[in-house]
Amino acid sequence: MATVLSVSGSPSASSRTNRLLRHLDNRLTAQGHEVIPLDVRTIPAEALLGADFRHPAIVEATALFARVDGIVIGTPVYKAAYSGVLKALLDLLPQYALTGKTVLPLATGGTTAHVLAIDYALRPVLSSMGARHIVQGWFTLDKDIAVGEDGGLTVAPAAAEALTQVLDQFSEALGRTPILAAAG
């Protein structure tokens, strides 16, 4: 099948958004795709904030970005916008570094006024970065991710029917074969 990258812009490391994407990881696993995650908050601040290109933190996550397929971001929403670290991350990455690409944008808030961020904020970053197709996002609620004393992860299950609709749009829109590459 395909690689996709997962990428995390979350600052946190116990964030709802790092723990919801690495649980949809599984799903995508499952279904036959070699996911590859990738945590902003892992980079250093260093190469983030001083802009450096040729940091070798960079220069991997760009090349991962080169390798896969799909991309699965995302993101808390701070502001009405994605976060921080996913914007230095996406500002370091070549103009075009996602042409060709099939991304899924999700995000995580506290409130459904921020539901429009994914369309508003996120989606043209995305676009103006090339990427080929950009699948149907969807934004979930923090209080409807509950992480067990355990650390499982339970999705309310409104949330956890949307989410799988989307992942499985998306891992099929993996699947197919652009237009342009039949045709040749």
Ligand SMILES: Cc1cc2nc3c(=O)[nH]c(=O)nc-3n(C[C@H](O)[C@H](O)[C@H](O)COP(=O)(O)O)c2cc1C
Given for the second form:
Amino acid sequence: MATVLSVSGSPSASSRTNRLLRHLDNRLTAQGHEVIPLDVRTIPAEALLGADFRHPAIVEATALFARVDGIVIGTPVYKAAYSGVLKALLDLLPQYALTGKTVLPLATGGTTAHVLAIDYALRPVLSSMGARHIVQGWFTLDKDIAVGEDGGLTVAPAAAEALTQVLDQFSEALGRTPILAAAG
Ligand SMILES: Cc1cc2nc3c(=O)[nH]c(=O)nc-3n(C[C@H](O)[C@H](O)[C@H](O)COP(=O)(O)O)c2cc1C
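If the structure you just shared is the form predicted on its own, then what does the corresponding form predicted together with the ligand look like?
Below: every chain and molecule of the assembly, starting with the one above.
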């Protein structure tokens, strides 16, 4: 099976995007994939804001992107686009860091007015970084993601169904990807 990097691009400590991604990671793991979570907010700010390509956290993140077969990339919609911290990380990766990768773009947002942010904002960036196959993404309304007192996550049924569908399409696309990492 494939190795997947699951990148949450929210700066928020109580991020819905992050919780949603970690919830979806479980399904990928159950399908036999190895999932590596990466929360951009855990990367030191001085590395991201100082464009410190040699910072150990950036070197480590770069190695993770290079190592995996697939990437789930989730962002909150901020000002009609992706978050600034996600872009700060992408800016520090090599230009073609996504070459040969299968990518699933996901977003959470407060209004359906920005449902296309994945396609007009995020997708072109991923494409410019060489992604081999960017599968259909999904925008989830923040009000459709509820966190219980026990920390458990509930996703509104229609959103959950759509997310399952795009996740399974991603998983299937990964199955068609030649696994090159095994050579290492
Ligand atoms: C600074 C800021 C800007 C936002 N801008 C938008 C926006 O332009 N469009 C939108 O649909 N939602 C916007 N939102 C709402 C968030 O995208 C939404 O609540 C999201 O689920 C937050 O994800 P998080 O908890 O992972 O940070 C904004 C929220 C913040 C804090």
